[in-house]
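Just one chain is shown here, as structure tokens, and it is the form predicted alone.
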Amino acid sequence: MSTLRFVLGDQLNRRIASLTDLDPETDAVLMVEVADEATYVRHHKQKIALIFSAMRHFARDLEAEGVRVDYVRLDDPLNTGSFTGELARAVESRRPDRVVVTEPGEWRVWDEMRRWGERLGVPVEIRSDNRFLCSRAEFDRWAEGQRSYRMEFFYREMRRRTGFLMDGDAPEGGRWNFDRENRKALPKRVSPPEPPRFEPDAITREVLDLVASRFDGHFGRLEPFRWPVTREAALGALQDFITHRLSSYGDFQDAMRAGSDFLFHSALSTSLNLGLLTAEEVCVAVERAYRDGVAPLNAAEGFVRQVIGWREYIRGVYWHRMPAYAATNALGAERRLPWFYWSGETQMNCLRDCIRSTAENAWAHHIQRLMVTGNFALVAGIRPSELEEWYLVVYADAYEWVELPNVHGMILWADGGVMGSKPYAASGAYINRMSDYCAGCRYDVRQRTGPDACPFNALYWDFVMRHEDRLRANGRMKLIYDALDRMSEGQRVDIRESARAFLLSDEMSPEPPPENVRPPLQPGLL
């Protein structure tokens, strides 16, 4: 029996389910670069380059094994531009007895994929994605009958199931979660190490030239390009993290510093989400580092929680609730996304630096995403679909299964509490405590209202007042509403007026300013 094995661009793992029983004598592998996937949103240039380069390297490695690979490049004149069109061409050419594919990471592709058999007239077997430690079916069973899903309970179940950082039936160190130890601001004397940089080889250089030519109008800076595009390089990035940054990752994972884009973070999400690394192997490596005394428990636990807790949980929520999940808007947020999210043209130093980092690296760490760009959108009332598209565009590790629940549920509370018990809203005080952004800002974080006050302050309290009917009864919001109750009516009026003035300011415009009045764009931005 001949089998055509269709490998998608984010499934670059030799042990992926669709390749586990590959027979080089009878089977062929299909891989395609298609315009539909590069442009359904205007992805960051580095994201497109990362995926195409990693695909070409993976195809090369398969061919070195003696596997027949039908690889369709973006600039192939016969390229139809879509998954379905390229699979149809391959089926017509190869005449396989069946097609085998691993389930995709995005609902829109799944919706297309499950029609392939009928449309193409050949049996199509869709296999579960075995890179994840919790299958979609297993998550469905865990979530069944629950109105909301708390990650902490899921995480504990995953720890028991996998045995990571366990001491018999109990968690290592007697606690499941060391998050309280992982919230330190970064002292001035601490200098984070430089992240590893993987110089482009001939394959990557060819891809960079292609992206520069075909996607020049997309967001972000293309070079310098730093990402690992092979499994060997990804393993090198993992080892570099363990050697140079894991020991401090726990203490400072929530810290931010202007101009320091990676701090002690692993930035392994690009390799994990492409398939170059697996969740299991990175957790094995981190646990070994803890057992060997290389890293403290709060660092190892914090990292393992992000991978087998949050990452697996997010994927489960996505598939359990889609497609209706994406349409919810519990807080009725309808404001357009400000233009400065694309240009970086804002006087708010924290947002300007995070957007600069995003444009230059196609990456930002989780607190920059959650508590700066995300928090601002939450308190300003930005329309969920617009912010979700922005996150999907700008980050190299963003695929809808991971991006949508994080933004929709965690950041914007648009699901009404399915994921989070309360909105992650904060004033400028949080940013000031966890970063040095406020020291270099035109706005004063100590002021709540007025033209010189940090916009986060008035927007935060305006958010609290706007949604009082819905949120006051939330037990986790009690202290906040107690503080609101101590404000005079005059203070409330000042807050509303300051918030309104900022939201109506030119800085919040969703459209770019006229060319004759706009400042020069920062390098790498639109």
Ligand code: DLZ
Contents of the next structure:
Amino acid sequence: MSTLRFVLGDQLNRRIASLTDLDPETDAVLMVEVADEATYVRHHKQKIALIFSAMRHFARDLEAEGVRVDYVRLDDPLNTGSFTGELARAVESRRPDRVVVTEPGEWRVWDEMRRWGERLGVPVEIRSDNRFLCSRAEFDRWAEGQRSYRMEFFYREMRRRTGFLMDGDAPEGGRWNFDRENRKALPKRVSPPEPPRFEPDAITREVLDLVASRFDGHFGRLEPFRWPVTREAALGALQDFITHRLSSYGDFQDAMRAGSDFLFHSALSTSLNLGLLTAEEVCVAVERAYRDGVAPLNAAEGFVRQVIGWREYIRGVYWHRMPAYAATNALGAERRLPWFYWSGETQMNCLRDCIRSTAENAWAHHIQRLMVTGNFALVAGIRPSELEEWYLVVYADAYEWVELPNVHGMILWADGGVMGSKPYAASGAYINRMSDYCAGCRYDVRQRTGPDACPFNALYWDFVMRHEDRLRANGRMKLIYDALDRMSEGQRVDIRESARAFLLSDEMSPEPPPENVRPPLQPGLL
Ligand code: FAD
Ligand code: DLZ
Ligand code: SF4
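The form predicted together with the ligand is what I want next, because the block you gave corresponds to the form predicted alone; please supply it.
In what comes next, the whole complex appears, and the chain from above leads the way.
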């Protein structure tokens, strides 16, 4: 029986479900670079380069093994530009007995994939994505009957199931979660080591040229390009993290520092989400480092929680709730996304630095995504669909299965609390405590209202007042509403006026300034 095995651009693992029973004698692998995927949102230039380069390297390695690969390049004159069009062409020319594919990471593609068999007149087998430790069906069983979910309970189940950091039936160190230890600000004397840069080889250089010519108007800098594009390089990145950064990962997980883009984070998300690394192997490596005394428990547990907890939970929620999930807007947020999210041109130092790092690296660390760009959008009431598109475009690790629940649920609380018990709203005081941003800012973080006050402050309290009906009854918001109750009516009026003045200011305009003659989405000016 001849099988055509269709491998998508983020399924680059030799053990992916669609390749497990590959027979080089009878089978062929199909991989396609298509315009539809590169432009349905205008992805960051580095993200497109990363995916195309990693795809080409993966195809090369399969060919070296003796596997037949039908690899369609973006500039192939016969390329139809879509997954369905390219699969149809391959079925027409190869006439396989069946097509085998692994389920995709987006509902949009899944919906298309389910129709392939009927449309193309060939049996199509869609296999469960074995890059995840918890399958869609297993998550559905866990979530069944619950109106809202809590990551912490899911995480404990995953610890028991996988055995990571367990001491018999109990969690290693007697506690499931060491998050309390992981909230230190970064002392001035600590200099985080830079993660490795992987210099482009000939394959990557060719892709960089292609992206420069075809996607010049897309957001972000294309070079310097630093990302691992092969499994070998990704394993090197994992080892580098364990040797140089893991031991401080826990302590400084929530810290931020201007101009210091990676701190002690692993920067492994691009490799994990492409399939170059698996969740299991990174956790095995981190647990081994802990058991060998290379890293403390708060670091190892913090990392394992992100991977077998948050990452699997986020994906489970996505598939369990889609497609209805994306359509909710529980807080009725309708403001347009300000232009500065694309240009970086804002006087708010924290946002300027996070958007600069995003433009330069196609990456920002978690607390920047959560407490700066995300928190600002939450308290300013940005429309979920606009912010979701921004996050999907700008990060090299962004695919809808992971981007959407993080933005829609975790940040904007647009799901009304399905995923997280309370919105992650914070004033400037939080950013000041966890970073050095405020010292270099034109705004004053200690002022709550007035033209020089940190905009996060008035926007935060305005948010708390705006959503009082919905949030006051939430036990986790009690201290906040107690503080609001202590404010005088005059203070509340000042807050509302300050927030309103800022929201109407030029900073918040969704359009580029009229004198802006640069191509759109081009933050080379930063
Ligand atoms: P580390 O801090 O080293 O963490 C290790 C790994 O844990 C990450 O590589 C990642 O695979 C996983 N992880 C950690 N937190 C999460 C989370 N909340 N959801 C899923 N996985 C997690 N991550 C993405 O991979 N793609 C996205 O598009 C994405 N969008 C986000 C949007 C928002 C608003 C927020 C708050 C978070 C988002 N995250 C996303 C999660 C997280 O910010 C990134 O995974 C992390 O910054 C990647 O850097 P790292 O590999 O150094 O992570
Ligand atoms: C993101 C992306 C891009 C930019 N280009 C391609 C591509 O040309 N070919 C491909 O197979 N995959 C690409 N991808 C990743 C897909 O968008 C991804 O597989 C789906 O969104 C499902 O996760
Ligand atoms: Fe950001 Fe406010 Fe601090 Fe400026 S003062 S860096 S706007 S938190």
